[in-house]
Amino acid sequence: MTVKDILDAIQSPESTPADFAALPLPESYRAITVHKDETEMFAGMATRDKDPRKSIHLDEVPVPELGPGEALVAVMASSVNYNSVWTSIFEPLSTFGFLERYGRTNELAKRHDLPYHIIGSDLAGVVLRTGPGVNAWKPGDEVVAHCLSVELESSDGHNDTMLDPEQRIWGFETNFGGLAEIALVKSNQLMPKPAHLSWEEAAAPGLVNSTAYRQLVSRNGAGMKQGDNVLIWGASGGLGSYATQFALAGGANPICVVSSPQKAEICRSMGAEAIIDRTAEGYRFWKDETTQDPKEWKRFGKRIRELTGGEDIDIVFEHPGRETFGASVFVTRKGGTITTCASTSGYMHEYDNRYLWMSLKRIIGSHFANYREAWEANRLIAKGKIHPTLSKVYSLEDTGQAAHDVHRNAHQGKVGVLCLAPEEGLGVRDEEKRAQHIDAINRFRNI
């Protein structure tokens, strides 16, 4: 039995759930990995100079044992997120520490503590096997997976599963991720694949779409409402492009911050009107490494008011971190909200607390999404309310190059990776709905 037999079954319109259940599993499959004995390969190098193409490997690995509440999925396509880049350059620390700690929690978790880490936190594919206790999914189901892995043995996670003490990000803090021909997931990571999308399109939104949904729309995040002025940093990027879509679809007013005319045009094509090209307008929020410039905050705030008819920002969608956080706090209206889910420019934030406490503003930390939030975000994709932002697709063999491009920010939106899928454009089941939304689906392809 080989993975080719699995692919043949997936591509055959006659295949039934019984056929998939009867397929013998192969002994091994191809997967994108980093190696434990190479974690020091970039020691002493600047972050920018670390090259994922040198650390990322395509290996033949054994199929993991299937446990209770789990599923093995044949992965047709995946995508590259920033956590894949961090894993590949071993920053801010090696992910093998995560795997070692997880491996100590119980007997079954020991599977994850290996000398290689199969990475990737998105997938679109077909269920091959389900473990004991799985009733909602069966072999042959076409699925996508979100990346929240939880144990839920503690009471802490039962109001919001993101608060589970054993919460991890699959394919980053666990092994057997999605950049592979087969992946191991918990069954409560699975969601229906949107029928109007191809495999690679369906695999692209997962992590970033769910993250943006919680941060901006959910009551666990900013709880955006109609008419809110929403400042979105990096509005054409992987996260920002979904935040922009959520703001527009929810009746809010996105103020999109970008760094080039090309990225501004992407935002316009999504329907945004208020756009700030921070490069063209020359904002420099830091005078030097240690000193911010409040005059630049004020100039930025004045520009925002020009675009909003004199109004200030209700919600800031923050993820750059250190470079922008002082400005974000300053420009938010009295009683407004700054939500943050990342710190790509540095995690030691500085801001003038007078503008926070005296104006009763709130800072909310937001990390990924719980199952319900991920499901809602995926439902909006399936309904054609929110669209993938896929700009380019790589082969599994070229994942190192894909990660390198993301690391160097030489991409727009999301980049996809074909795993078992032999070519792009496969897996579409609803051609009529696809035809209705084809321009939006291809928006980032036509850049």
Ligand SMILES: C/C=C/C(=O)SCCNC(=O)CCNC(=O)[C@H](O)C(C)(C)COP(=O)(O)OP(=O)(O)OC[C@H]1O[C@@H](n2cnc3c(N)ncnc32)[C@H](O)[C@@H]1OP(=O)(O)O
Contents of the next structure:
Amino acid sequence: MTVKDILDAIQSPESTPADFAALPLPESYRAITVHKDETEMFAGMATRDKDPRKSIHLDEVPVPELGPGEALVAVMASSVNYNSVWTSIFEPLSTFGFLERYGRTNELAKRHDLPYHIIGSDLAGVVLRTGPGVNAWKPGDEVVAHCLSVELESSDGHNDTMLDPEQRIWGFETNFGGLAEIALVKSNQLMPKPAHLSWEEAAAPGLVNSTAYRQLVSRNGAGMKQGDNVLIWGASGGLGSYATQFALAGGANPICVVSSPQKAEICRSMGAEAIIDRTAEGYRFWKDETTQDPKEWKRFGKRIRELTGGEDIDIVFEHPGRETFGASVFVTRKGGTITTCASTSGYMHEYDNRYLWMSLKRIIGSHFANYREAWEANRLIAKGKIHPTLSKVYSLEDTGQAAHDVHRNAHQGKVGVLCLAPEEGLGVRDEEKRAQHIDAINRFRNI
Ligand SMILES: C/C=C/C(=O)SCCNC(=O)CCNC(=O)[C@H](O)C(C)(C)COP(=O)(O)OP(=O)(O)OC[C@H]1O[C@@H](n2cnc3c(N)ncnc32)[C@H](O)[C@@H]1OP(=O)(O)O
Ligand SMILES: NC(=O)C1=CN([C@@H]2O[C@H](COP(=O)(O)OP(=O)(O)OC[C@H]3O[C@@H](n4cnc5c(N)ncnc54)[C@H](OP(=O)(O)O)[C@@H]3O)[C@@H](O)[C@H]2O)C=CC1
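Structure of the form predicted in complex with this ligand, given the form predicted alone:
The next block holds the full complex; its first chain is the one shown before.
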């Protein structure tokens, strides 16, 4: 039995759940990994020069043992998230520390502590096997998986599953991730695959869409409302391309920040009107490595007022971090919210706290999404209210190049990876709904 037999079953319209259940599992499969004995390979290099193509490998690995409440999924497609870039450059920490820590928690979790880390936090595919106690899913189900892995043995996470003390991001803080032909997930990560999308389109939104949903829309995040002015950094990037759609769909007014005319054009085609090209306008929020320039914050704020008819920002959708955070706090209106989920340009932020307390602003930390938020975010994709922003699609072999593109900010929207799927465009089950949304689905393709 090989993965080829699994693919044949998936591609045959006659396959039944019983056929999938009867398929023997292969002994091994191909997976994208980083290696524990290479964690020092970039020591001393500048972040920008660390090259994921050197640290990312395609290996043949054994199929992991299946535990209670878990599922093995045949992965048709996955996508590149920035967390895989962080893993591949071993910043801010080597992710092997996460696997070791997880491995110490219980007997079954020891499986995750290996000398290789199979990365990837998105997938679209087909359930192969479910472990004891799984009733909601069965072999043959077409699924996507969100990346929240929780144990839920502590009451801390019972109201909001992101608050579980054993909260981990699958494929980043756990092993057996989605950039592979087979993945191991907890069955509570599974959600129905949107029927009008191909495998690679369905695999693209998961992580960033759910994150943007919590950070911007959910009451656990900024709780955006109609008419809000929302400043969106990287508005055509992974997170930003979904934040922009949520702002537009929710009756808010996105002020999109991008770094090229081409990216400005994509935002315009999504329906945004207020767009700032940060490269063309040359903002330099830092005079040097240690000194910010409040005059530049003001110039940026003035530009926002020009675009909004004199209004300031209700919500900042933050993730660049150190480079932009001082400006983000400054341009927020009295009582407004800065919501942050990352620090791509540096995590030691500096801002003028007088503008925060005197104007009663709030900073909200946000991370991925709880079970329910991830489900709601996927539901919006399935309903055709929010669309994938897939631009380019790579083969599993070329994942290193795909991660390199994202690291260098040479990509648009989301970058997809074909795992078992032999070509793009497969897996669409609802052609009628697809036809209704085809322009939006293809908006980011091949740009
Ligand atoms: C969905 C996608 C998401 C993304 O893409 S996010 C971007 C990628 N992710 C990242 O870059 C995040 C990477 N993660 C990290 O950098 C680290 O993960 C953290 C900095 C978040 C945490 O580091 P840690 O080493 O896990 O935690 P500590 O708090 O620095 O150290 C743990 C020790 O500190 C003790 N401690 C914790 N809180 C307190 C306290 N309040 N008072 C005193 N001690 C405390 C603990 O007990 C423990 O101790 P003991 O080492 O002895 O076991
Ligand atoms: N905590 C969480 O749950 C999550 C955190 N993240 C983190 O969020 C960050 C962004 O992820 P994602 O959106 O997928 O990445 P992308 O690279 O796809 O998009 C980020 C965009 O931000 C803009 N940007 C990058 N650097 C700067 C800068 N110095 N100043 C201003 N704008 C900048 C760029 O757009 P442009 O050049 O057009 O301005 C870029 O396209 C990563 O660090 C990631 O790890 C992501 C998802 C979930």
